[in-house]
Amino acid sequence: MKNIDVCLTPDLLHHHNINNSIVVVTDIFRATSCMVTGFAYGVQSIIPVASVEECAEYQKRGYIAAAERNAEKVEGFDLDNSPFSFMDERLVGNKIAMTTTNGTLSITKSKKNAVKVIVGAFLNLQAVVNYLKAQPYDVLVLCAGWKGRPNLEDTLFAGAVVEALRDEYFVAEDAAILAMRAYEASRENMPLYLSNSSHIRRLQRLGINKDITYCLQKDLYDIVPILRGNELVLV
């Protein structure tokens, strides 16, 4: 039987054998929302890169670039880490280079290892559990968390996703049944379980609580995105 577990932060990726798994990177509020939202608005690919000075480079082979840290746009770059950014129409068809704070570090730290590395979101949650039904690989969700450490929202994300597998996978491990169990008692109203959360504040204090109710909507789009060498693409 396949086995699904969860890391609850890429500072602890190292304590997982990843070489037999697909890995399913989340970053709630907001990098998987927001390369979720490109795809599905005709974006080509996205590059993702772990630091500032990368990003930059590929601005200067003509990329169009997004770069966030702190949950804020970089000053220089041409996108910021919303998803109603990735939204306008000059993106359609483009190749865009992205770093954020946590997601982007996650897939950079899963790539060499896994044996594909996918992109979840809750806006495209269904069409991840589809495509994971389909593979032959064990699963692990990364929570991309804050800084190195966990966080609440990549938390349900992943005991989502386990929840709707757990019938055709083995639930080894402690994180896995966690995060579970914490999805199960969120499922119902996810802002108000989220409201107290560290993130949560963070993007309330930059007044961005449009993006928090954007990222928290299930099932929006029916897309995988994938990385395919250095590029994340569709399915």
The other form holds:
2 protein chains.
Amino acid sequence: MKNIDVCLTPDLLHHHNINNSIVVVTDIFRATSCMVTGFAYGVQSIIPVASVEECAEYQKRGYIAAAERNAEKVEGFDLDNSPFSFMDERLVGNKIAMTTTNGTLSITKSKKNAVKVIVGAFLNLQAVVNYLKAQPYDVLVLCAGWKGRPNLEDTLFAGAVVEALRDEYFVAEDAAILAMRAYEASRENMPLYLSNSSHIRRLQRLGINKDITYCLQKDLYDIVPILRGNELVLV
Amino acid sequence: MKNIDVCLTPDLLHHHNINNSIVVVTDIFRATSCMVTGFAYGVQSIIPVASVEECAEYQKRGYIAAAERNAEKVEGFDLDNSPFSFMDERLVGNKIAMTTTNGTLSITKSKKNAVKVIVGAFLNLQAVVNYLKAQPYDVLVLCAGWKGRPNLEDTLFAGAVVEALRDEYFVAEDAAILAMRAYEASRENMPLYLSNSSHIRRLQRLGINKDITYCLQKDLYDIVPILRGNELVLV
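Cool, the form predicted on its own is there; where's the form predicted together with another copy of the chain?
Below is the whole assembly, all chains and molecules, this chain first.
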């Protein structure tokens, strides 16, 4: 039987042996929701990079560049970190370089040891679940969190994946059980469950309620972005 | 307004500024439940030490020594890590040196920066809450977890503390909200909520179901152990 586990923040990734695992990186608000949206709207590839400087280098080389820090766009870049910015037809068929406060770091941290790294969001939840079921590997859902700390929305997504796989996978560890229980408690009204979360308040201060509503929608897109070399592409 | 936050494992403690905080260390199965029980039964003081070697040194100097690793007693020591071992009248008025896999490390890690370090368990939940309310400091509940990972039972205790203080404290961070929500979902039947947790399974393999039942009882003892120098004593 395959195992599924959850890592609540990249700061705890060293506790997980991922040599036989597909890592599902999630950063619901908003990096992985942006990525999934971009691919759904025709982006060719996304290069996740850890630093703003590296992102600027790609911009000079002709990439469309998206850089976010502290939930806001970094000056001089082409795109901010709103999923609605990724619905732009100028992006169709193009390559994007992207750096965000939490999400891209989680991808770069996972790629060294994992069998595969894929990108998950509520927007492509079922597609991710279907993909994982068809693979022979264990699963680790890696929550990007916020600056090393756990956050609610990524934990809920992790719980949704665990809940969907619980009959076919061994759910061994407490973080996975905790995430699954949190998701079960939230599913009737996820916005309410999240209403006091730190990042919701952060985003609301920035006036981006519509991003929140959008990112909590399930299964809008039947696609799975996967890391090949340094680039995310569609499976 | 005072703040309350939760740290799900000592591996994330570096993200928390505890210079104005009382840290409540909890290790429900079973270090802090043992400590609370010991004090309730008349122990004079407990020295938490990080290593087995250090614990052996205290034993040579006449302390009663308790050493646990991987949920089992280390050979050559006087006490194991069962709360029932701390109900022994030979301990009355005596000093104990104690090392455990997770709990004592959390105490030694907190003491450098925190205003005060106290010991919490379900057994003294209300006493801890009353003590915190009477103090002017912020609160961080530090879950000992299991070898650097979060666990369910410590998270539930943290959530119980947050829930009890939520009207008088600012609950700002997602880990605190997550813990509180988990506690609320578990309170009707905590043993059921915990039934698949990793540590419950570990303890059941060792045949110590009665320890589990005992450690989940609330408010048996109206006492608060606090760290003074290197020793835990009663407040």
